[in-house]
Structure formats: structure tokens, C-alpha cells
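Just one chain follows, in the form predicted on its own, and it is written as C-alpha cells.
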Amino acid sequence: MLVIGEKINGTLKKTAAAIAARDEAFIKDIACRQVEAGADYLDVNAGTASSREPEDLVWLIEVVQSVVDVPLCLDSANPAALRAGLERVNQVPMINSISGEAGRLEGILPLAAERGCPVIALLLDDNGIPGGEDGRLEIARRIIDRTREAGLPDDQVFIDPLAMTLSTKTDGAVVAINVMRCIRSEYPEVKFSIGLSNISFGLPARSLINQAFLAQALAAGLDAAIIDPLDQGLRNMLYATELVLGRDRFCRKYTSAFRAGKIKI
């Protein structure tokens, strides 16, 4: 599974303050620690007003790329910010995100297709997030029709089934997992990504909930997740679950991670 580090996000108070103050040391530290912990991509989200976002996103990209050499996941709904960011990346990034919303399909999908960027696609549209499986499946079909028309192959599309917070919707995880299984049966090449920590918002011992959901989502075919790679419990669960599911040939990832100190009990 691809680990997308979630910590460089302007919706987090400390990160927002660092962006406003142009605190390079803070951003570099978060970037390095996430990569050292095993992040394959780093999500980069300025989270600022649309007029400032292009400048802020470019600053983040340049600071992060000065200290790590992993691809980025450009996280924005602002086509102008994404366009500016695409001019500064060293490697082909992932774009987070398109959706069934007309504005995102028209403003962001062409940018991704032009640069050959993988995209994360959220299962919502201009009417919001459907509560059940059927509505989300219909949005997925519409999105995939559009990504195919744009020339993006199915294996470059990461569907986010939108796991809803359990504290307000107790079947949020079950619906997301069922949606993943249904889409995989219809579109076997499409991939899946989840913003994992949403599932536990507002509940105590959040890491425990996130770990349980990660194991279930991996079993349902999860390919990537936006997570906190510094969470030791999540790292343990990822290596162990992929091993149990037969995705770790000769147990190499698990044993290598243990020897490297990435698995701790």
C-alpha cells in the first residue's frame, strides 16, 4: 500500500502558522520525519485563501523538495494553485482531488490528464455525499467515464469512497468498504485511496480505530491511504496486515521493517 503522509496540511494549526510565518525549519522537519517513517508520497496542502494559495503551495513544494526526494500529492481544489504547483514539482505528482462536482471535473481533470498525473477521486457531487452505496457507485461510474474520456487509464484513478466519521455515522466504515468491493468487481484496474483519520474524528483513542479500519480496508483492496506515518500503531498494523493478506513475498517487508526498527511493540 502507498503511504501518503498527511502532516503538511494548512488546516492543521501548527502547519498553518508555519506557512504564514514562512517557517522553513518546521516544514522541513515534518517532511523528513514522514519520509523516514516510510511515506511514499507527501500530501502538500496550503489550505489558504484562493488568492494566496498558488504562492503558498509553490513555497511548500520548494521547501519540501529541498530536503526529501519523494513524489508529492498536490492537495487543492484550486486549479490556479495546482497549475502553479505543477510547474515546480521535480517528479510527476498525484493530484488530490477531483470528484463528481462539475467544477472539479472541468477545472482539475484536464490538468491531471495533460501531465499524466494519478488522481484521487472523491465520491461526492454537486448534491453532496450520498449516504449509501448506490449513490456513490453512480458517482464513481460518472467519474470513470470522464477520466477515460480525458485519457487517464483506470490504474491512475484512485477512488476515495469517503469513509464517514463513525461518531456521526456508525456504518461509515462498512459503507466505504462495500463501495470499494463493488467498484473493484466492475472496474478491476481502478485503485482506492482513503483519508483514513476521518473515520475516528471526535472519538477517543483514535489511533486504535484507525488501525482497525486500516486492516479491514486493506482486506477490501485498499491501495493507498493518506495517514500519519509517524503513528507507530498504524505502521505496525500496515506491515502485519499486508503480511497476513499474502502481499509480502517471503515476509521480506515485515522482517526488513522489523530489523530497521520501523516495527515496535
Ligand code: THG
The other form holds:
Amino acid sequence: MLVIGEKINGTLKKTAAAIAARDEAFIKDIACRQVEAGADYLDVNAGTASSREPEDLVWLIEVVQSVVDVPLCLDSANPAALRAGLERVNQVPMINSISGEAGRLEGILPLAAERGCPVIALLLDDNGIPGGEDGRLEIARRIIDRTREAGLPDDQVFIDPLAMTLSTKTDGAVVAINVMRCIRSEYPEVKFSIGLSNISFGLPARSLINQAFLAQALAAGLDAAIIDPLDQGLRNMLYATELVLGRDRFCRKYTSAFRAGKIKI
Ligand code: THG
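What would you give as the form predicted in complex with this ligand, now that the form predicted on its own is on the page?
What follows is the entire complex, opening with the chain shown before.
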């Protein structure tokens, strides 16, 4: 599974302050720590007002690329910010995200299609997030029609089924898992990504809930997740579950992660 480090996110208070103050050391530190912990991609989200977002996102990208060389996951709903970011990246980034919303399909999908970038697609549209499986599946089919029409191969599309907060929605994780299973049987090449920590907002011992969900989501075919790579328990669970699911030939990933000190109990 691809680990997309979540911590460079301007909607978090400390990161917002670092972006406003152009505090390079703060950003470099969370970039390096996430990559050392095993992040394959780093999510970069400026989280700022749309007029400032292009320059803030470009600043973040340049600071991050000055210390690490993993590809980035450009996290924005703003086509102008994404366009500016796409001009500065050193490696093909993931675009986070399109959705069933008309504005994103028109403004963002062409940016990804032109460059053949992998893209994350959220299962929501201009009417919001459907609560049940059927509504999400209908949006997924519409999105995949559009990505195919734009010439983007199915294996470059990462569907994010949207895990809802369990404290307010009892079936918030189950719906996401059922949706992944249905889409996989209909579109075997399409991939899945999820923002894992949404499910545990407002609850104690969040990492435990995130770990339980990660194991179930991996069993349903999860290919990528936006997570905190510094969460030791989550990392342990990731390596162990991939091993159990037969995704780790000769236990190579598990044993080398253990030797490198990335698995600890
Ligand atoms: N899907 C997609 N993109 C996304 C999300 C998603 N991008 C944003 C978000 N959801 C994923 N990113 C984060 C970043 C941080 C946290 C959660 C999701 C987080 N922060 C802690 C908190 O809020 O309690 C605070 C951590 C800290 O302060 O360091 O949990 O779903 N495609």
C-alpha cells in the first residue's frame, strides 16, 4: 500500500502558522520525518484562502523538495493552485482531488489527464456526500465515465470512498468498505485511496480505531492511504496486515521493515 503522509496540511493550526510565517525549518522537519518513517508520497495542502493558495502551495512544494525526493500529492480543490503547483514539481505528483462536482471535473480533471497524473476522486458531488452505498456507486460510475473520456487509464484513478466519522455515523466505515468491494468487482483496474483518520474524530485512542479500520480496508483492496506515517501502531498494523493478506512475498517487506526499526512493539 502506498503511504501518503498527511502532516503538511495548512488546516492544522501549527502548520498554518508555519506557512504564514514562511517557517521553512518547521516544514522541512515534518517532511523529513514522514519520509524517514516510510512515506511514499507527501500530501501538501496549503489550506489557505483561494487568493493566496497558489503562492502558498508553491512555497510548500519548493521547501519540501529541497529536503526530500518523494513525489507529492497536491491536495487542493483550486485549479489555479494546482496549475501553479504542477509547474514546480520535480516528479509526477498525485492530484488530490477531483469528485463528481461539475467544477472539479471541468477545472481539475483536464490538468491530470494532460499530464497522465494519478488522481484521487472523492465520492461526492454537487448534492453532497450520499449516506449509502448506492449513491456513492452512482457517483463513482459517473466519475469513471469522465476519466475514461478524458483518456486517463483506470489504474491512474484512486477512488476515495470517504470514510465518515464513526462518532456520528455508525456505518461510516462499513459503507466505505462495501463501496470498495463493489467498485473493484465492476472496475478491476481502478484503485482506492482513503483519508484514514476521518473515522476516529472525537473518540479516544484514535490510533486503535484507525488501525482496526486499516486492516479491514486493506482486506477490501485499499491501495493507498493518507495517514500519519509517524504513528507507530498504524505502521505495525500496515506491515502485519499486508503480510497476512498475502501481499508480501517471502515476508520481505515485513522482515526488512523490522530490521530497519520501522516495526516496533
Ligand atoms: N481524502 C482525501 N484527501 C484528504 C482527506 C481525505 N485530505 C485532507 C484529509 N482528508 C487528510 N489529511 C489529514 C491531516 C491531518 C489529520 C487528519 C487528516 C489529523 N490531524 C490531527 C487532528 O485533527 O486531530 C491533528 C494532528 C496534528 O496536530 O499533528 O488528524 O479524506 N483525498
